[in-house]
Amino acid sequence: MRKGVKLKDESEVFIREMHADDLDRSLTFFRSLSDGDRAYLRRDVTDRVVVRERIERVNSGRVFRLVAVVDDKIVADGSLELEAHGWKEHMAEIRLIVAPEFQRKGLGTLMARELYLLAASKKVEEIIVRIMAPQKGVQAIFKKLGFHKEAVLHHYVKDIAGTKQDLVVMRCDLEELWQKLGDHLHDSDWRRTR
């Protein structure tokens, strides 16, 4: 899958599955954030041992890792990640970080619908993100993608600088937002033919 889409400044990336040759390409995009961007994420995506795990997690067939190019220069990253078999089998968790200078593009919807539809694919009823409390800014965008918050787990995780943060979890039904966006999720601009 390569797909070529617009963003609201009228420029044109190519969202496409992560491929095994990636690993330069992702290094660099994650050294290339702040800080500030980086210190919410689950780990260590500076160093190249850890990005290295990430891509081959792909080949567990639990893993759909999804990319944004330009120039041949990764600026946004997305995963679907499936639950294991049994009780959360119907679920998966979505995990989305874009480059700042493609922030506020409409790039972040793009990629996450395009991650909606792979879920669909793997019959994924529901959808998780797991967010530090401090990101009000992503929580406001996946609220506008249909999540509503679930829980809220006080001091549950520490950020990169060992500060302990409550973790939101927020939800999104995926039948319910097929059935409220309708006919949006399968002929506007932002979808194309494989």
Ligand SMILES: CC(C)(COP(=O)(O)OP(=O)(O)OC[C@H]1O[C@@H](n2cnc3c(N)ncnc32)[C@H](O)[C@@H]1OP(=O)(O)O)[C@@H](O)C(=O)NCCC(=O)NCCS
The other form holds:
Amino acid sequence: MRKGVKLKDESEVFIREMHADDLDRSLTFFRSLSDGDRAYLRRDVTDRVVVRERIERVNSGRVFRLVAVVDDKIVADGSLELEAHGWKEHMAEIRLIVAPEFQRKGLGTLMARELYLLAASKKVEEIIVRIMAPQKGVQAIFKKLGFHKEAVLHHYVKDIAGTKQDLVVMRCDLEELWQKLGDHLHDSDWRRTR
Ligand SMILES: CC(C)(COP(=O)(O)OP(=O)(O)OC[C@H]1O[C@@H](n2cnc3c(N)ncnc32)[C@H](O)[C@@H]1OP(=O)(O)O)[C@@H](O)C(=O)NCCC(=O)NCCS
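Take the protein just shown as the form predicted on its own and give its structure as the form predicted together with the ligand.
Complete assembly follows, chain above in first position.
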């Protein structure tokens, strides 16, 4: 699946699933991020081993990764992680990161939309996103993308500098989102089933 989309500046980007041979492209992408954008990521994604593991987790069938590509370069990375079977089976978590030079052009929104479609095709009902409290701008963006603040876990995580930070959990009910955005979101190109 490879989908061409237009950004606000009329440039064209392709959104597709991440492949095993994306390791070098993915490393280049993460290494090009600003310290600010990388500071709150969970793992050291400048490390080749970590990035290889990320890609290999796709084979588990519970993690789905999408990338946005321009001229064979990755410019955004998004993932949908399904909860294990059991009491949170209807839930999934998304993560999203857009290269600095491609931010504020609508790419985050387009990637989020594809992740919502992917979630719907896996019969997910609710999505959460976990954000460190200092990322106020990111919380505002996810609010626009249909999430609301659900909980704050005090001093729950450490940032890359080792400082404890509050963790904000935001939540999005897909059924409510469909009603807001319209039925077309039910039509998914991401066909794999759970
Ligand atoms: C969060 C992120 C993915 C958004 O990507 P993006 O491509 O810039 O988002 P969009 O251009 O689609 O913008 C979405 C909305 O948020 C608004 N927005 C974008 N950046 C903003 C900012 N820094 N402050 C306030 N609002 C902002 C936009 O105006 C847009 O609203 P609109 O469509 O009504 O105009 C990107 O900022 C990012 O990669 N941040 C660092 C990584 C991160 O912290 N990820 C979250 C943890 S999972």
